[in-house]
Amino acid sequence: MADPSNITADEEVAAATGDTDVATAAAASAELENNKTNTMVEEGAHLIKKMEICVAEAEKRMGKNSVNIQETYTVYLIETRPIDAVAEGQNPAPDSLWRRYSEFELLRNYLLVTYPFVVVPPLPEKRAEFVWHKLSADNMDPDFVERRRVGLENFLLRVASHSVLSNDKIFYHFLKEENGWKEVVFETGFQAKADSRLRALNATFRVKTPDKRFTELKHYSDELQSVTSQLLRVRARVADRLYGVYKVHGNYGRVFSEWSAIEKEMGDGLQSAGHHMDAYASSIDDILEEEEHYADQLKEYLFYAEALRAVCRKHELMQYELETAVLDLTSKKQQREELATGTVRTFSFKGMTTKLFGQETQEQREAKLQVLEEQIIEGEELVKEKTVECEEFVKNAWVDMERFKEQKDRDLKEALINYAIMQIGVCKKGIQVWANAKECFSKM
């Protein structure tokens, strides 16, 4: 890809007014579009500032998938729209187009290889979890699609509200470029960075001295985690006996409607009596529908979890490749000095070889010395280049560790709040539902 400050005002002018070859016009105009979108991703510290973001809606097709199988799928509507239009009272068509969840999980994947130290923002869940009964676990029921864009156009919000992940060139490239953006990704070889879960676990087990912060932060993701699990268990527990308890009153209601039509002093009384109950039955839809709402936010956190883990395994990979090259620099440094002085301290194979076989010549040391001695100015090069990345990591870490608990405290206290500001509701409601049932009740 050209780069958009090589382009000089004579190239500028040729390519808006023709005078090159058509090839040349071609290559201007793409470094022009560059520039642009350099522009739009540097200026200002997060991309929510200069441009509205919503995934407008979602829509089922049919496709056939990677092995020529037909299959059903949902695509989610992008738009995107410049704030300074809006700003200036105007009003233009914002630009949009359509992405799979696939490519919002492609869009993360890179995200997490190429920020290891950012705590990314999840993805909502790819199918129901923690659902009461009444709300379909099917990936491809209306409401759980519906929630799912929700959770897709916050996760975009997320990005764009990010000052590190705000700024990179390939997530404006997924907002604005619907041909060709996967291409874009894998061109960038971040596969080739990802590092194997056996790699990583690997590290885990044979770091020797992990990082207490780090290792704190492991245990603390695993808590949160377990500690939001349990709380969204729960609550589908409630869940499911308040909308039994709700449904009840609907037999509240049958029961009553039917009496009054056998009473005629008391049956006007029976009758609205019943209507109240009716109602009351019917609201614990709505009810349980917001309440999947706050649900969704718990979700939220109860995945970030993970990505607090994928933070640690990254830093104990680091250490482990720094203590790695440390090992072997103190090793290359042993066999010099045991070169240098014909002794050797410990037990080796080379130890055997020369009682065996007799010492080395003068030429063959000196020349097995230089060949040392180059390795260990490699060796001594890596470890400060690993002991320079990983400060660097762990400095770039706590700074968005610090941001990432500043957003979970201000988010979770409001969801809770909110939550408990709507169970004081619903309870409210219960009351006066039984308030005017006592009402109808006196004037029989």
The other form holds:
Amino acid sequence: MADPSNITADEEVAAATGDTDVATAAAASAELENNKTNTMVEEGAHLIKKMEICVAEAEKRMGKNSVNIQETYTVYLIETRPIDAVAEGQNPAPDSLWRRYSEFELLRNYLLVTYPFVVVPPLPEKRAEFVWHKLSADNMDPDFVERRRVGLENFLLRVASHSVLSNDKIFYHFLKEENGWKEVVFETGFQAKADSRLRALNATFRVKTPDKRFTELKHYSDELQSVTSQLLRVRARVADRLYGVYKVHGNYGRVFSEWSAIEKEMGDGLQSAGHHMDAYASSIDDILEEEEHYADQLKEYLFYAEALRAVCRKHELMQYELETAVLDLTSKKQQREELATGTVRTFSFKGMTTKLFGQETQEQREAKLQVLEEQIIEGEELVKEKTVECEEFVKNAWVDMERFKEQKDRDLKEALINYAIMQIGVCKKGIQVWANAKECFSKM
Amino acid sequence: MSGITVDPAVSCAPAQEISADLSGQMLELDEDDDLEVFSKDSTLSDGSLFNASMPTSPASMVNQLEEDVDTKDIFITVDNPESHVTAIETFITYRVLTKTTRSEFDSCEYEVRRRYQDFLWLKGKLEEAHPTLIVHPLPEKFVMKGMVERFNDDFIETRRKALHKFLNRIADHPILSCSEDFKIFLTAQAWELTSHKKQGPGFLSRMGDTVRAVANTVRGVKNRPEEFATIQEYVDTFAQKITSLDRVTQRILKEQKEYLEELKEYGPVYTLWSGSEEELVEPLKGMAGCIDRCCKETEEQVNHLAESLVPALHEYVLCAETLKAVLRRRDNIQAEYETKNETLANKKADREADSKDLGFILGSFLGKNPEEAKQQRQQRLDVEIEELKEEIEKLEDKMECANNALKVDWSRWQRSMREDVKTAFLHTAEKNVDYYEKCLAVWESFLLSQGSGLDAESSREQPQAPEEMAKEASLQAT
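Previous: the form predicted alone; requested now: the form predicted together with its partner chain:
Zooming out: every chain and molecule, the one shown earlier first.
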């Protein structure tokens, strides 16, 4: 599997630590370990295989928000049904509950913090972006709500098919228990971790010996983000222009119709050709509606790129923390050496003042040594902990990277193929309309 | 096509050679209007000719109408634009090449160079000689839209094509093609043309005509015959509709161009993307390739619109203006006739009044010999009345000829308009089918190259939504 990245303090760590006891790790990582052990055991038993999940409907609600102001928001109906029941020919009513977008966000944030090594599936966009002008950018617009419903369902399905994420209890509760879910999530205390992680992620720090693979992956995620957003932008502009071309043809319909009134021989031909022009003009609405699905697929991977980047950043952070811990340990050990042998190897103000103002007493030195020893033991534990954390992270992250890569290649190839199929449909419609129009013109 | 073979000489000669049998052939015409016209006007065969080159024989007109393309005996091309620079101006001349077997031409091939001004002159002369015939329009003098310079290549090419069409339409016209001015235009050397242009009614007399025409317009025509009123209504609506179509088509062209510009940016992004991928390199490059090929097809579509449909429709916008002018001129001729009639009626009234001895009182008051004066006046009036009657007869003939000429040319024009419009839109529809077929092939080949179990066949079996099927069914029913 993935081997720990090259850290100069590696040898130090190996030398300094005794036997590795996972149980002595901090409570938070024990939780994490627990989850992972569980998942290792239950690998392959994805929730998706046991349960049918869908986001069936969307509804508008009115309510007071956190600052006591009336607002309109949308809720989505999540329906679940055990697959065995369906397979056995029974048709039980599904369990269902309503959730709003912010709850999905909460769930995702929880997953992000709890499984930092996973490329967590993204949610559909909060606000409509990359819109071509006729499409509404309004969150309340029914088309937008519908596309969001599909996106939310997609999110749930992706989580439910993930070997690690699908076993999470919070996720299960999200699907099954409407009330009190928020409280349960907050009880996990993930928020605290989230805040500190977030702060750290946003901070700039430099890792001394970056893992090349992760660096490459980060570059890739940047490129993917950049290219998909560019693609989405250009596609929207192309769609906009195409809309214009089709719609103007509608004017032919109108004028042909008016003209046919004064023509004897040409009248019928003009009139029917006009109908086909109208059909042509209105066909663009469906065409572009379908293309939005393609855009949504691209958007999903735009956001996936962000998730990928986040994993790389978390690894960097972890690495940085490890390096910091190692450096700290090294410096503490050095201090101990100096104190013990009386030699000053490194410059310190303490050393200077000692030289200038006289040595410390034997007692003072002993006390200091004692403190240092304790600190060194703690430091060694920390380094051990962090190293294991890092190793585990890298191992698991790499598994998920491979999974993600395969998924991405599969999904995007399918998206491109579907795009081609869509274009073929557009061409066929075009051929039909213009062949019909040609027929009418020839009868003029 | 009709089995009538015509001796070309007949069509341009004075009308006396009309043969009675030909009136029987007229039953082959579809238009009842024409039928009526010709049976009534066969008596006009000795009618006055106010222009030597106009055959008033309706029969000969009929023959020409039925003329098969194969018997076309004059071929004209306009090509080879060249720029000429003088001290005062820069202008373009076009080569006009004529090949003909017509006997009134001394040679069978002529090559001359003409500039736009010369074409304008020819048009003016033809309209002067045949005020109620429909002369195909010339391309516009200037194009106000956009930044088209006079010597921009596209502009010159568009103009050249229009000038070519202009001359060929005249050559196809049974009456106009016999015009002496037309012949000179095609055959004369530059200096000959210049000197010929200087002949003809002078500036002042042409001014007089214009003034008279304006006066008549102001006066207005009193009893416009119904069929011309119908034509007027048609022309007014037609002008509106064709102008709309012209505008719509120009707009489509604009939108297509803008679409093409955006499309050109689209393909390269896929290529860029393929640079960061491994597995996806093939499909991404494939996409880029497809889009680029579709770009090429779109470009062809744009070119077709710009070079074929837009000019074709624009031509008819100009035609509409020509039609309006023709109708105005016809009205003026009638107005002139009506005015003269009124004058005659007034003069006759005067004569009547005179014979009632009313003038006697005035005359004796002035100290003249009343009897003598009265007689002189009466004689003068009689002469005037006789003169008026002669003029009116001439005007009546002129009017009848003008009306008939218009009637015949009107149905001729309608036929060619239908042909032209039909052809233009037919070509466009064909081009569009072609465009979509080519793009279809591009995407299908992409699918094939991707394999993955999804081939072109399964895309054909894509089920249609029920609403779509219903819509198609109803469209096919119309």
